[in-house]
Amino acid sequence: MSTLWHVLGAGSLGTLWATRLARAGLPVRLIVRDTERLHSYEAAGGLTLVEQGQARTYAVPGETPDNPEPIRRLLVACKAYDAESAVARLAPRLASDAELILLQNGLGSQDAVAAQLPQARCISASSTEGAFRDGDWRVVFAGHGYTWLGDVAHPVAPIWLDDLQAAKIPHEWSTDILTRLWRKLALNCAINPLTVLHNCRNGGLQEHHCEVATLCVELTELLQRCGQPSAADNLQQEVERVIQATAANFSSMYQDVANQRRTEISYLLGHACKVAARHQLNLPHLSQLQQRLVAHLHSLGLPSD
């Protein structure tokens, strides 16, 4: 019998992963964070896919952090700035073989979860589908994407991955996780700050093309100093090719803003600005943006961390 996944966090990736799981016939545990919204979550009577205007629920049982049973399969699909506490409450269930599946934006969250789990295996992955809930414990399938998995400690892939064909969750196993993640954050970095400060979809940023080919230099300029030289390769093409791609789409962190939520700006744009600090790069347009973005966020009264 398949290995029992846990996922932790039911938004939108979490969600998305736990339904198609469950189509397959393959055991799945929802963890969510309390009683409350346990008995939330019963009366919803499981999660709703919806695809190609189709819906359809799957009663899959949900359980909150303190149920005792171990957790040897764990799909982490919180916030990157939740991922940590997140993790470490579920710490004393892990089994001594247990393996973690981080999807969080950014870079950041990833080490830190693997620096207090020094026992466990801790599998780093990008993913480029896009999803969006309509309401508590649905979500809308809104576009087939790619999910890159990896470990830096560990190249050699799980026997799990039959576990995501059965799924038909697109994937592959990367060697090179870090190039993929970084690759990504500078995708980010040089798209979704620039929607909130301007108000608009991502192919809005069409009108301001020098701001973001200025963007791309410094990104560049970034990675080729963190020893990412791939993930540096033609930035600025497969940025425009993204923002007309996703022209009529919002950026996740738009959105998360426009709901008053917090966004990860301390794992994508922070952690740029932190890592070029490092290694003593003179970013001077990536710096101004995340001034002009911090402070855009205490105007709405919203964290910037």
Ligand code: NAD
The other form holds:
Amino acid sequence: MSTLWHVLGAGSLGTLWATRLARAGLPVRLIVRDTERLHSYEAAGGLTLVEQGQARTYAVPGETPDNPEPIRRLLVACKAYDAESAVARLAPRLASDAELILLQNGLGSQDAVAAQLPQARCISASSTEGAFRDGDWRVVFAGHGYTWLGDVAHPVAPIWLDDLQAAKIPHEWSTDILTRLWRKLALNCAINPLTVLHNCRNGGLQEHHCEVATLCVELTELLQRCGQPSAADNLQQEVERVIQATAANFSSMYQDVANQRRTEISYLLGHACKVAARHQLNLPHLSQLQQRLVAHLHSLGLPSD
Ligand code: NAD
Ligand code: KPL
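Just the form predicted on its own so far, so send over the form predicted together with the ligand.
Below is the whole assembly, all chains and molecules, this chain first.
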């Protein structure tokens, strides 16, 4: 009998994972914020995944954080800024051998979660899959991709990767997950803030080649200084490749701002600047970028943390 998957956060990635696990016949429970959300969820009859234009609803059972049942496997699918407090509410329910899978982008939230649960195994993930909500309890699978999973404290892969295989969630166990997370963070720092400030699609940054290149030089310096030299390898080339390959897309930060949603700035550019300061590294363009972005978010009435 498979261990129950508890999924915390019924947003884009949480729904994408919960529906595919349920479709494979694996036991899944969705944890929603409170009783009001639970009633709304139950009225909807489940989670709907839209794939290649086809919508299918999966009656994944829902519960609130107050449910007394113990949790052995928890997929944390909140935004980075919500992860620590959302997990804290569930701490009394976590079994002594609990495992958490942290889907958050950027860096900082994973350490914050792990620090409050020294007994639990915390596995970090870095995903290139894409999904968005087009209604309450409804998610569109927008971009196929891959998810790398790894544990900075323990290199051995967990047995439940078989569940991901059964659920057809493309994945790979990574023994250098921190390097992957840093590489993605650097890409996001070089691209996302500039798309917001220049109000453009990723491809629009081809007209700001020098600005992108200068940021890549500073990000490379940061990665080398903080013990992540392989994440720095050919960073500028990779950034240019991603800009070209995703030219028609709006970055995730651009979309957050355009939809008046809080961004994950503190876990991306904010984290990069914090680590640079910790290493007494002066990166003037990166910190100026952060100041410009914070001022821009303030001018729109959006949080800057
Ligand atoms: P989302 O905003 O769609 O979903 C987050 C969900 O968590 C929301 O439904 C929210 O209500 C819920 N939540 C927050 N606090 C909660 C709490 N205390 N209890 C219960 N539920 C709570 O976010 P998302 O797009 O799924 O992103 C999740 C993470 O995955 C982010 O860090 C994001 O950067 C990363 N990511 C997303 C994608 C994507 O395509 N959406 C791709 C790669 C990485
Ligand atoms: O991950 C991205 C995002 O938009 O968040 C890309 C496409 C790589 C741009 O940084």
